[in-house]
Every structure is written in structure tokens, then in C-alpha cells.
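The chain that follows stands alone, in the form predicted on its own, written as C-alpha cells.
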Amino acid sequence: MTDRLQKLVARPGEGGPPLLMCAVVAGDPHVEATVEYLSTLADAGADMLELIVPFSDPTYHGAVIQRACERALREEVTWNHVRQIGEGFRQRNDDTALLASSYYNRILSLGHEPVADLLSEAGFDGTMVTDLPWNEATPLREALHKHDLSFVPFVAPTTPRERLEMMDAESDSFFVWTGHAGGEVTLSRRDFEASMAEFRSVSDRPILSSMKISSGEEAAEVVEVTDGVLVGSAIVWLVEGRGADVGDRLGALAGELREHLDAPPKDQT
């Protein structure tokens, strides 16, 4: 794991502000705008930030991220690009984490070793795999601990208790937990809460939520039985929409998100 990443990972169990990690699509609508875009949302106050690198058949995101993927792929953006974008996030910004996800065909066709090797160079701290099971990464995960970047671990409603005590294990940084096993969330609270509290009897590592939140009052409310949360398709939804103040948009809710999460607790008010 990287110093930058875990500083962050250690924050959680130092009784630090819950994280928050924003995800944009590579090259959606273009390199370039990628490049502010990340850097407008860690201005903005997230601590950890997901490049989303495009891949043809995105089964597991919703319509919001398929049709960025969409966009991108038209734009043609090669892992070369990641390397750019990444690159040119760090001449600005070398305190927020950010982390490359994808599907795993379009790692394979690369291969790990040179992903790795890219991924590190452009100054990335690891990556996160949609369609690449736990037991099946350990190539993967192998070449990028060579340079102490991390692979961080899916967790959904169906990861059966055994499951996540051997992630649990083997991991090094933090968990994602998805809130649904591909599509639109349709976990109830009560089944949400239960969930986190299985979890939580099994690993005291971090666990950030993806629940299609948009809004700060909903990241509020999640990250009161989790140490975090993923925001996407709320931020991929305005790179959409684009116009001339995308980036007034884009920063007024990591700010809103911010704001919500370093708030006292309810019970603390």
C-alpha cells in the first residue's frame, strides 16, 4: 500500500472524518477534462478518487456509467491515456488517492505486469476490478504489490461469511461495498444495517459504501454504519449534462458531500 493511501486507510480507526471517494469515466468527453474534473474534486474535499477506465459491456454499473463508457470508447482512450491523466493529476495533487477500476479483459490485454508498471509510474495507488473474483486476482495482485499498490476488494450483499474472511485476510487497504450484486439498489436499511454488522464481526478494516447516493444527506445517513462512501453515477450524471459550469457543479457537490460528512454524528448535535 502506498504511504498517500494509507494515511487515509488509518483514518477511520483514528476516529478521523468518514472518506470520501468520487468516481469520472477516462476520457469522458475528454482526456484533458478528465484531468480537471479529478483535480475540481479533490479540490473540493475528496480524499480518494476512482478513474473509471472504459470498457465496451459495463454490466455491473448502471445506465449513468454505461453511457459514459459509451462516450469515452468513441474517444478512444487506451491505457495510455490513463498514464496521461494520471500524470497530469499529480503535478497537481499529490495528497488525494486515486485509484484506476476497470473490467478484467481490459487488464488482460495489456497484462498485469505492465499495468502495474504504468499504474505506479503515473502515479496511481492501486486499482479495482468489477468482474475479477477474489480467489482468481492473485496474479493481478501480485504484480501490483510489487509496487505497493493496492487491489481493493468488492463486498455485496451475496459475499457468504467464509468469502470475507479469506478477503479479510488477504487485503491490504480498504473494502467497497456495492449495496446490490450488479444493477440498482434495492436493499432495504434494515437489511443494509445487518449486512454492515456481519461485516463488521469479521474485519475492522475500512469499508466505503456505493448506494447511488446523490446527495449529502443521504451520505450522512450511510456513513453511519459505514466509514465511507463511493459516489459515482451522481458525478458521472453532470459530466453528462456538461455546459460551461460542469466544474462549478462538480465541485459544489464534493463540497455539499464534504460538508454532510464531516458533520458531528445526529446523536453528537
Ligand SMILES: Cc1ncc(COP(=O)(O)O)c(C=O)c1O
Contents of the next structure:
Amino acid sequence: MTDRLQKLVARPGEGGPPLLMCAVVAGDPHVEATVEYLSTLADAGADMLELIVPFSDPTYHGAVIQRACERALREEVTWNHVRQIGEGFRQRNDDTALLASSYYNRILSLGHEPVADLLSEAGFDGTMVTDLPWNEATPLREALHKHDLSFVPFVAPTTPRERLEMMDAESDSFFVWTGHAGGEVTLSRRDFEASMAEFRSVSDRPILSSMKISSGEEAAEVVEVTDGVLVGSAIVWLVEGRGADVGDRLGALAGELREHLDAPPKDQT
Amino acid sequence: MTDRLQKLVARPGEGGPPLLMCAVVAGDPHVEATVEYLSTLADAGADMLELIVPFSDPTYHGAVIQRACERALREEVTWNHVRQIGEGFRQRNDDTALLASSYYNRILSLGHEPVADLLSEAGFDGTMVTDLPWNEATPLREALHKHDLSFVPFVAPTTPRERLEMMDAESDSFFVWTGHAGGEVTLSRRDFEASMAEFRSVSDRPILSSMKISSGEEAAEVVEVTDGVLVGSAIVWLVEGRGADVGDRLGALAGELREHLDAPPKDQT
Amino acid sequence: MSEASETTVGEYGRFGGRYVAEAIWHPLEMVATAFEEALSDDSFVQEHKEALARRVGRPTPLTPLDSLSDNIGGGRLLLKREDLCHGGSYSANLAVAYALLAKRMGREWLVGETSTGDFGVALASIGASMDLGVRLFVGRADLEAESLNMRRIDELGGVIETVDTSKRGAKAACAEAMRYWATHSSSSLYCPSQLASPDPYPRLIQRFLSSIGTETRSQTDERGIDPEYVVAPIGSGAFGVGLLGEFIGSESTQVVGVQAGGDGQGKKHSASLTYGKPGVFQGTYSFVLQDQNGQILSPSTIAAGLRTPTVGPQHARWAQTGDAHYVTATNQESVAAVRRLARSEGIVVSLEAAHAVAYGLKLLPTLGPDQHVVVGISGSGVHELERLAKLEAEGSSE
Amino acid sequence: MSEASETTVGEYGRFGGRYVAEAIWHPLEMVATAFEEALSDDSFVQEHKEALARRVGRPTPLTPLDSLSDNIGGGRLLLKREDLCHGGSYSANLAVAYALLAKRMGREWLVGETSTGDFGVALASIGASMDLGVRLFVGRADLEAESLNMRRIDELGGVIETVDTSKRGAKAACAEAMRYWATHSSSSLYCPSQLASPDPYPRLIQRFLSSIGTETRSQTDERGIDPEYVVAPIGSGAFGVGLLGEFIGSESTQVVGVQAGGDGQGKKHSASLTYGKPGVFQGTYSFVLQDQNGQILSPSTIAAGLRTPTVGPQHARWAQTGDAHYVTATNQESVAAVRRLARSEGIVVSLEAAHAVAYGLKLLPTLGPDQHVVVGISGSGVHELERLAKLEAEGSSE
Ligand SMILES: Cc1ncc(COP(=O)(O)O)c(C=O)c1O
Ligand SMILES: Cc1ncc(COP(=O)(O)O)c(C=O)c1O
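May I ask for the structure of the form predicted together with this ligand now, the form predicted on its own having been displayed?
Okay, now the whole complex, with that chain kicking things off.
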């Protein structure tokens, strides 16, 4: 783990405010804009940023991110562009964690070691790979760990306890809960809370919830039982609108999310 | 055999002129016209007349007679109409042979005996049944013979010698040679002559040829090796034209045929 | 109605015979002779058996319909699946036999008629594989309605001769094919699909399709079943004679043929055994749809393959002796049976076969769980789907 | 190209694995467990065997093409006829197995994708007969191009979910089906038609389709033949693994997979084993058509069923070890093969199968009269005829 990520990951355990992670698609609509958007989101209060490296077939993502990937693909986003974006962002920001996410074939096309080298050099803190489950990730994880980079595991409603235990034992940073897989969120509030309780009984690591959150209120509700949120579609959807004021609107959404996350929990004061 | 038919059938053997048989479809275009046409043809020189009793599915006939049957069917030609036609014709003519032809199912629908009774009473001399081969004809033949009516057998290019012998032994009047079965005449002149020679070696009975003859010249050529002709389509085709002068045109064709048949054979004088 | 006709060849009681133009008598006699000789030639019989296995795909399954039987309650339904033959219908069985016979006789062409196209496809297929030309007579209405099959025939190199008739069904094409054969009998073998044909075809067809029945018998034996009913769709009755023949005379099995009841009003139908009278048509003495003048009436049914005004002489005979009984199913019942079978068993059968299924479905509730109904599926319904969709769109069933 | 991936489950050398979203890992694990248990349960194995006989119509024939072989000269060609399975393609074999497994697991729905519609028809058929719902994901382009099969699915009560994509082939539908399953895994069984799927599907598909190969083996044995070549069309490779698996490692038989060479220019094709590189797609590590950035490239071929950018991991493995070799046939060669086979043998095969036939036809002249080529026919070409006619009209072959 990088020091930067370590500090953030420790925060919930120390009673600090919930974590806010925001996602953008690299190269949507072009590489320079992406650096701009990442900075804006960080400035408005995002603790962590997910840079989605577009893949031709984003099987598990929803329609909004699928469309964004299609837009970005017209730009032919290469690993060099990813390096540029990381370096560009790090010129402006040194505290906010930056994670590259993609599908495994994009990693394989460059190779585990070169990807780890590149991410490390460009100031990333780790990766998430949508179609690389923990069991299959050993080669990539080993390459990343040489550079103190993290491989962030996903948890799903279907993840059984043994897998949670395995991932908790082998992982180093935090978890991302995906309550859906591109489709609608199908879990009831009760099931969601039960899942989080089960996770809690296994692991002390923070868990961020990714479940199509699109407003501060929704975020505040979710962090009653998790340690933070990952907001993807709602951010990317603002980019889709384009226009000159995308930056302002991104800042406004991130600010709203931050504000609600920092407010004391409704029920427990 | 009726006396009338007997006289005609004997004629070729006695060195008389070839036989001319003309066919019309009963009820085409209506029953009264049919009587008219038969009389006209007889007056112009036909020795025998075939009254085709229309059947819904004249499988083995050519397009001209098929269309004529369709026209006649609109008139619903019943056996009673056949009786009327026979009686009407006999009021005007007592020498010309009259044969009813049809498909077997029309005979069966009334019954063998009733058909024989009716034909006899109405002045017919016999029948031809297109889809009733000699082997299957015993019940009908027996019914006809009670009234001295004839059942005229067909001979085809495919008829083997044994069948000729059988039919010659069992039949009483004459034969009709069909060089086709609704389609084009496929036999070459040489094959035709060979067939007739074979027939001659088996039977002394007269044979009339039905092979889409449409002019006096064709008729004259054919009777070089047969004892006469049966002209069907060419007659019926004239009726198809309709108009007021059908009778005149029928008479003209029959007259032309008669004239050429009576002229001395080209080669042998 | 008239007195009985005394046939001299191919008799089934008073039915059958060879009522054809003189030009065809001897060609038919040659086919009859070749057929008899072939049957007594072990190598031909063996060749035929092998061709059925390798070309047609025999044996075809006997599929128990457990889900449907459970849902309806009562007896158990099983299907004899000729829809799984090469080409999707039982026709391949007959086509293979014709081709082998033609080869044996030194004929270069197979000549036949086709209305649904099934038989045409079967003939064209086997013709292609045995270097035999195939000439098929098809009514214009059938040609247009069955474009998929007609395209298939063309792809297989078959020659299609259009017969100008606006009525669907084999009648006109049959006449034209026979007429053609009359003048080409030395180079070609006439291959009727209709059991209602002049001798020797009824006996030839029965023999060459008999494996459908004998195979069913051994499959039921294997499962320890003695069927209460064996049911077949009957148009001209070729498939029916193949399946039912084996069970005729059985003490324990009732033999049922189902004809097309059309609109169910007794007016527009193809039910010669119910509404017809004995007569001669298509070269054989059998039950015929006809008026009081002996004119042939137009058959009507949603199932083109059943659209024939007459029926093979064996069925006329069995109807008379009571060895089999003949019933009808309507257009509506048959469409419903296609749907029902598709939805509950995943098997899409032809509308022809659906007539038998419809009757089988009616039998089930009258039976107990140890009683079995075997229904013969003459062909697959893939090519019917377009029609069904259209009917649905029109909101009618004829 | 990257270093090898070390898979932990479902390995075929360095290929295979289970590369899926976390949400699907455990559902797949449950399928894997159920599959293993089912295999060691004799009653399941027996039930499966019986279903293959009664529902699918196994055994399918091995048809010797004497006429075609005589004409070409050289070796002898035989076809393994999966076009005679229920529904007209080998898919029925797999669909039956999925349905039995789903029942065993207490699942109520079968979820899958279909591009040519063949697999969809098979799944809908068997689903109907076993009271299982069937939900099929189909790309819009495929839906329009394969209207006959789609209508059939509808008739069978299958639910079609349109996936909005203008490209033909299983890719988009596959993703959507898996995504749907991720949130419905407790009530439904995911039933991929593609061998290029996450573990346990490659091994499950190989096992459940193995009867194609073992049956072929016993049929060649019966005829006293030891084939020189066994040839199968390879899209994702499910049919291929079923047929070829039995012959892998044989000393005397060469095993050949034929992929779609498309235009023959090496640009528009679906030949992942010839032009692809190792990578992860559709949940498995195998050969993938991709650019240097790891983006998946669109496959192209006239045969929708072969239009996939990747291939099952077994084939990647066999290509690497040399146990099988993989070649291509072009669009043109395949269309010509359909025609040739139809005209000379009366068998209309799918364009997919035609790729293997095209290669088989090239092999024949290089062989002697005692040498045999067995070509696997994955499905019938009835539904191709409309397309062929259109191509002909356009005077082109793509
Ligand atoms: C890695 C990753 N990032 C982002 C997202 C999208 O997040 P959201 O829930 O906001 O749509 C997903 C969705 O599954 C994901 O897997
Ligand atoms: C009994 C009968 N009458 C008439 C005809 C027609 O005669 P034509 O040769 O003039 O067409 C035929 C033709 O086969 C026939 O069989």
C-alpha cells in the first residue's frame, strides 16, 4: 500500500468521516479533460478517484459507463495516456488516492509487470479489475505489491463467508461492495444491511459501497452501514451532458456528496 | 355392337374410305349448342362422333380440352343432359356413330347398368373411358354388352404385344391409338409406323389415330398407316373461339378432313 | 352410390386397382415387377435398410411426453418422431426407396409432385446423392405458399415444373406429373407421394414405409408398453399406412386415422373417409370427395399436406372392415395442438401431424396412467411458423 | 503479448480459468459442484443418456458420401450428422444437459444467449418440455437476420430479450446474459452456448457433447474405418470439442478445426486461433482477436455461428500442443461447399458446418481410396437458404 492510501484506509477505523470515491472514464471526452475532472472532484472533496481505463466490451458495467467507454474508445486510450493522466493529476494533487480500473485483457495486453511499473511511476495507488476475481489475481497482485500498489477486491451479494475470509486474509487495503453487476440494484435494504453485518463480522478493513448512488442523501444513507461510497455512473452521466460547465457540475455533485457524508448520521445523534 | 357401328367398322376392311371421328365436349358452351355441333360435324362428313362428358379433373387430356371441360362444368352437365344430347342428335341423324367418353368416376357415380341403359336409350353406340384400362373394365363392358354397346379400347406406344392380343380377343369394335397423353406427341413418324405395323400383325380391327391432328393434310398422312383419325382438340379449339359462326367453322374443318381422307393416298396411286 | 368395382390388381377388398390411361398401364406393370423382384433380392433389402440408417437417420426416437401427460392427466402420450428424419419429415423414407428402385431399374430421373414441399425436398435430396435427376410438379399456389421448401429444392438441384392452379394441394400437380411420366416412362420413375395412386404404388408405399410402424412396435416393446391407441394423421395416408399397418389386427391396440375436419362444419374439409363416397380418382378405387355427378370436390384444410380429395385404398379397406377407425380434427384444434405441444414439450410439429396430436390430446383424459397413446409425427413444423404467425396476426384460424 | 496467466480453476495448460466479476464467482462454483455431483450420480448419467436418445434423436447417422467422393477422387468423405438432431443442430445435446442440471439444482429458468437462433431453439424446446422458463438474450442484428428461428423460440414459449447492438454474433448477447444471471443466479442456470466461457462451462460443455465424438468413433469402428482426418467447424468451439475431443491423442487420426477465414484477406475474419493472441475474454483465457491495446476486435464471417472473437480454451491448448491443428475456410469456399454438398449429396448444411466441409473437400484429392475424412455437420442449413438466395441475387458472397 502507498502511504497515501494507508492514511485514507485507516481513517474510518479512527472515527474519521466516511470515504468518498469518484469514478471517471479515461479519455471521455479526451485525455486533458480527464485530468481536469479528476482534479475538480478531488478539490470538491473526493478522497479517492477511480480512473476507468476504457475497454471495448465493458460487460459488467451499466449503460452509462458502457456509453462513456464507447466515447473514450474513439480516442484510442493507450497505457501511455493513462500514464499522462496520472502524471498530470499528480502535478496538482498529492493526497487523493488514484486507482486505475479496467478489464483484465487490457492489463494482459501490456503485461503484469509493465502495468505495475507504469502505474507506480505515474502516481497511482492501485487497481481494480472488474473481471479478475481474487483467485485468478495472484500474478497481477504480486507485480503490484513489488511497487506497494494495492489490488482492491470486490465483494458481491453472492460472496460466501469463506471467500470474505480468504480475501480479508490476503488483501491489504479496502473492499468495494458491488450490489449489482451493471443491472439494477436488486438487494433490499434489509439484505444489504445483513450483508454488511456479515462482512463486518469477518473483516476490519473499510468497505466502500458501489450501488448507483447519485445524491448526497443516498450516500448518507449507505454509509450508515459502510465506510464510504464509490460513485461512478452519476459522475460519468454528468460528463455525458458535455457543455462548458461539466467541471462546475462535477464539483457540485462531489461537494454535495462530501457534505452529506460528513454530516453526523441521522439516527445516531 | 350396334348395327350402325358394325357397318362403319367393317368399312376399312372392305376397302372403303378411312373413318373420321370428331369430338366435342358436352355442354360447351351449352347443351343445345352441343347437339347443333354434332349434327354439323356429321353433315360435313364425320363418320363417328365422340361426346366428351366433362369431368372435373381431366387428368389425361390436353390444355384445350381441359379448358373446355371447365367451361362445360359451369353448366353442371348431368347424365340427363347426356341423354338429351343423344336423343336430340338422333332426331336428326341415324347413320353417324355416337360414343360417350368420360372418366370412370362419372360412370361410377351413376352406376354401370344405369349408364348402359341410358346410353342405349339415347341412341349411343358405345363409350370410351380414358382412365379405365381394359383389365379393369369387365363390369362396365358386361353392362354395355347387354345393350349391344361397345367399349372401345385405347392403344398407346407403351402397349406391349400381349396386351394387344388380349384386347383384340376380347373387344368387339375398333381401337383408338393415342400417341400422347395430353402432352406433345413424342413419337417419331418411324416409331409410329412401326407401332401400327405391330398392331396390324396382331389385329384386323380398324384403328383410329388420335394425335392432335388439326388439318386435312395431317389426317391424310396419318391414314397411310391407320384406318382413320380421331380429331379432338382441333374441333374443341374452334368452339373456344365462340362467336356466331362456330357452326360454319366446324363444318369447314370436318369437310376439309373428309376431303383429304377420301382423296387417294399420295404415294400409292 | 354405384356397385362395387372389381379390381384386378392391387386389391384391398373392393378398393385399390390401377385406373389409368392405357399409356401408363404397362409402365406401372414394369414398376410392379421391379418392386417384387427388388423385395426378393436380399442385397436390395439390405441396401435399403442401410440407406434408412445412414441417410434418413433411422431409428427415429419414440419420445414420451411426460410433462404434457402429467398436465392433462389420464393416459400417457408418446410421439413417433419422423420430424427428425433427414429433411424434417417421413418423406425421406419413401424418397430413398424410390431412388434405390430407380437405380435398379436403370432410370435416370425421379418424377413426382409435391404440395407442402416436404416430399419434394426429400426426393431432391436423395436424387442429388445418387446422381438422379429430379423433376417435381408443383401447383402455383403451393409454390408461393411454401417458398422455403421450394428454395431448398432448387438448392438441391431439383427441377420444379409449375402447374397453373390457384388451389393448394397435390391434386393438380399429381395429374401433371403422371401425364409427364406417360411420355417419359422409360427414362424416369414416377414417384408419387400420395398413397391414393394406381397399383403398385399403394403396396409399394406401404412396404417402404413399414419401418415406421415396426420400429415403433419394437420401441414400445422395449419400454414394456402395449399402446392402447396408435394415431396417425391421414391425408392421402402414406405416413398413416406406414405407422398403422403394423398395428392392424392387433387385439389390444386401437388404430386411429385423423383426417382434416377443416372448419368443423362439414363443408370445408378434407375428410374423404367421413364425408366421401367410394369412387375412382388418382388411379385408385377408394373414398373420394365428390358430388352426385361424380365430379371431384375441392378439399379444404389449413394443412396443405392433408388437402386431398381421396385417400389410399388401404384406409378405405380398414374403414370398411373396422380394423381402423377414422376421425377428424378441425383447423382450430390443430393450430391449438401445435401451440400446446410447442409450449409444453418444445416440439414444433407440422399442421398435418397436429391433427393427430389434437385427437391424441382428447383421448388422454379418458385413459388411465398405465394406458398409452402413440401419435405419429409425420413432419416438423418449422416451415409452418410463418403461417401460424400470419394466422395469429389475422386473428383467425383459416 | 503478455506473460502467461496462472489460472486456478478449469485449466487447460495455461488456458481456461474463471475470469468473471466477483458476483458470478460463487454462482459458477455452485454450477461446478452440481456438475461434478451429477457426473458421479449414475441415475443422472442414465437420465441424460435416455434424454439424448428420446429427445435429441441420438444416435445420429454417419453418412458416407459415395457420390461426392467418387466425383472428386482420392479419399472418402463421411459426415457426422448433427443436423438430424431435434431442432436441426447439435445444440439440442447441450440444451438437454443444461435442463437436466437445472432441474437437479432446483433452478426454474434457463438463461442463455443465441445468435443464429439454433441454440435458442434448442433451449426453448427442452425448457418447454421440462417446465423450465427460458430467457434468451439476442442481439438486435441477429434477431432480424434469423427471424425464422426467433419465431420458433417465441412459439416454444421462450422469452427473448433484445440486446441493442448492430453487430451480429454472440458477443453482446453473451455479456448481457451473464450480467442478467449475476443478479438472478439463485433461480436460474446460466446456459452458455459458447465454449469460450468461464469455468466450469468449458469442461461441462465438453463432457455433455462428448457423445458426438464417442458415437462417431464407434460408428467408424463398426464400418472398419480408422479415419485419417476428423474435421470440425470452430466458432467458439463447443461442437468442435464434442467431436474432436474423442480423437485427441490418437496416433492415426489427424484432428482439424476450421475457423472462419471470412474474406480470405486476413482482415475480415473470425479466426482467433490463426490471427488472435492469448488474452482474457468471456471469462476465459484463450486466443482472442484483439488490437495492441487489448481491445477486442469485431469478428467477421458470413456464418453467424462462427462470428466470435475468441475460442474455447481447449482449442487454444490443443493448438499449442499440436494435438489439433486449426485452419480457415473463406466465405466463398463455404458458400460453394453448401452448394456442392446440396447438389451432389442432397444435404443442405449450415454455413458454419460448410467451413469444415470446404476443408474436407480440399483434403480428399490428397488421399487414397482407403483413407477417410470425417466431417462434423453441426447443423442444418434450412435457415440459410434465404440468405444464400439473397447473396446470389446480389452476385456476391459476403
Ligand atoms: C469497478 C467499478 N467501478 C465503477 C462501477 C460503477 O459504479 P456505479 O455503482 O456508480 O454505477 C462499477 C460497477 O459495477 C464497478 O464494478
Ligand atoms: C378419349 C379421348 N378423346 C379425345 C382425345 C383428344 O384428342 P386429340 O388428340 O385431338 O387431342 C383424347 C386424348 O388423349 C382422348 O384420350
